[in-house]
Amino acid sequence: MGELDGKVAVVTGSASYIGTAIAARLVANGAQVVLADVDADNGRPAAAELGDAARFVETDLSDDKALDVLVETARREFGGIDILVNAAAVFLDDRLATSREDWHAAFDLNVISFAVLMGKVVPSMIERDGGSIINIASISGKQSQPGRVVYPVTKAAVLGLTRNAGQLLAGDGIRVNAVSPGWTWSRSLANRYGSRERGDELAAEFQPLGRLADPEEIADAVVFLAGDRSSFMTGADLAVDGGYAALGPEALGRAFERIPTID
């Protein structure tokens, strides 16, 4: 028996490494899953690999009608929705030179689509006596990061949305929590650094566990928040960051290695 047997989940951003891993872990634990992403080239094969327990819906999350189709697909194919995982993200960030158009686009996908889709799945969750919503936030939402402004601000907003929706929906038996990944192996990092080894070398500078997270490690946290083991958690943020958030300004001490004291 899987801990999510009989549950139905919707996962956005499912064409990403993290989104695909989340969908796979949910299915492995007994859930039926509707995968949603605008990237059908990667999303459709990911769903196909999961067999009859999964469906893929090509979805522009900024389009309310497309969200209605997504929700209706989950209801028609699997009978309702118990779990929503908001995992989509866009990286539009030219710091303070970012155009107003790109600011709006980033907030529309990274924050507003989360909130609108949450509102659309709530009636189904109430019909099924409750549910669990998991928003994928980021360490970026709690720390200043060199070279970034827009993305961290949107992720800070996701954390605020999680806290407020958690208290708003508690009376309906719907829990809302966030997962904040650290630097995690992704298609973007693969394109930028070429190999997992180079990515791990980068992450070792600021994650004490000395490497990037595997997408499956983020997915395991999502499964925990989706199931009964987290039944008394709502409005919380679960860090899966290899110790990133635990570091102070002295980081891992490498500055002292580069600039030693004078004996």
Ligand SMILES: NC(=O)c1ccc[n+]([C@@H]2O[C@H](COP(=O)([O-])OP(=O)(O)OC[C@H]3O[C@@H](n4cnc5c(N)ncnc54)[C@H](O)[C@@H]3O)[C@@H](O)[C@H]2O)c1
Second form
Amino acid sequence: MGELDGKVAVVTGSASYIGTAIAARLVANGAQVVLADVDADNGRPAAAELGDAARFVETDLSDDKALDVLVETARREFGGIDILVNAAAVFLDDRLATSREDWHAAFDLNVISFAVLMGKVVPSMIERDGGSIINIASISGKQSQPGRVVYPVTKAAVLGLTRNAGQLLAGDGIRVNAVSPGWTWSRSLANRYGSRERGDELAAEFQPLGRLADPEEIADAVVFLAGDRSSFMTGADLAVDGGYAALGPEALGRAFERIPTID
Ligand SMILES: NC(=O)c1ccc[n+]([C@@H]2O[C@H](COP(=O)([O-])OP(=O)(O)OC[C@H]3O[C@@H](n4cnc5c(N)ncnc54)[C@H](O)[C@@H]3O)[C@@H](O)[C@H]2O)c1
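Here we have the form predicted alone; I need the corresponding form predicted in complex with the ligand.
Below is the entire complex, every chain and molecule, led by the chain shown above.
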């Protein structure tokens, strides 16, 4: 028996390593899952690997009609929705030179699509006497990061959305929480660094546990928030960041070695 037996989940951004791992862990714990992403080349095979418990819906999350199709598919195929995981993101960021159009596009996907989809799944959750919504935020929503402005501000907004929706939906038995990953192995890091080893080496400078997170480590926190073990948590932000947010400005590695010791 899995802790999510009989539950139905929708996972957005499910073509990403993190999104696919979340869908897989939800299925492994007994849930049926609808995977949604605009990237069908990676999303469709990810869903196929999960067998009968999973469906893929090619979805542009900035299109409200596509969100209706997604919700309708979950109802038709699996009978309703108990769990929503908002995990899609765009990384548009030209710092303060970012065009108004790109600011709108980043907020539209990273924040507004989370909120609109939450609104669309709530009726089904109420019909099923409650639910759990998990928003993937980031360490970037809590600390500034070199070379970035737009993406971190959208992630800070995700944390605000989580707090406000958490209090708003508590009376309906719907809990809303965030997971804030640290640097995690992903398709974009694979493209940027070429190898997991190089990514781990760089992450070891600022994640005290000494490496990138595995996507499955983010997924395990999502499973916890999706199920009854987290029954008294709402509006919270669960850090899965290898200690990133706990670290002071000295950082680890080279910067730390440059600080004179007192003895
Ligand atoms: N990788 C990290 O280090 C890290 C750290 C903290 C938080 N996160 C968060 O984890 C999640 C996954 O990110 P990732 O790093 O794996 O990046 P990613 O680019 O691989 O994943 C983002 C996903 O969102 C999808 N997407 C983008 N626009 C869409 C649209 N209009 N409609 C539907 N889907 C769309 C993409 O196709 C992609 O599959 C994001 O929410 C990200 O902010 C990642």
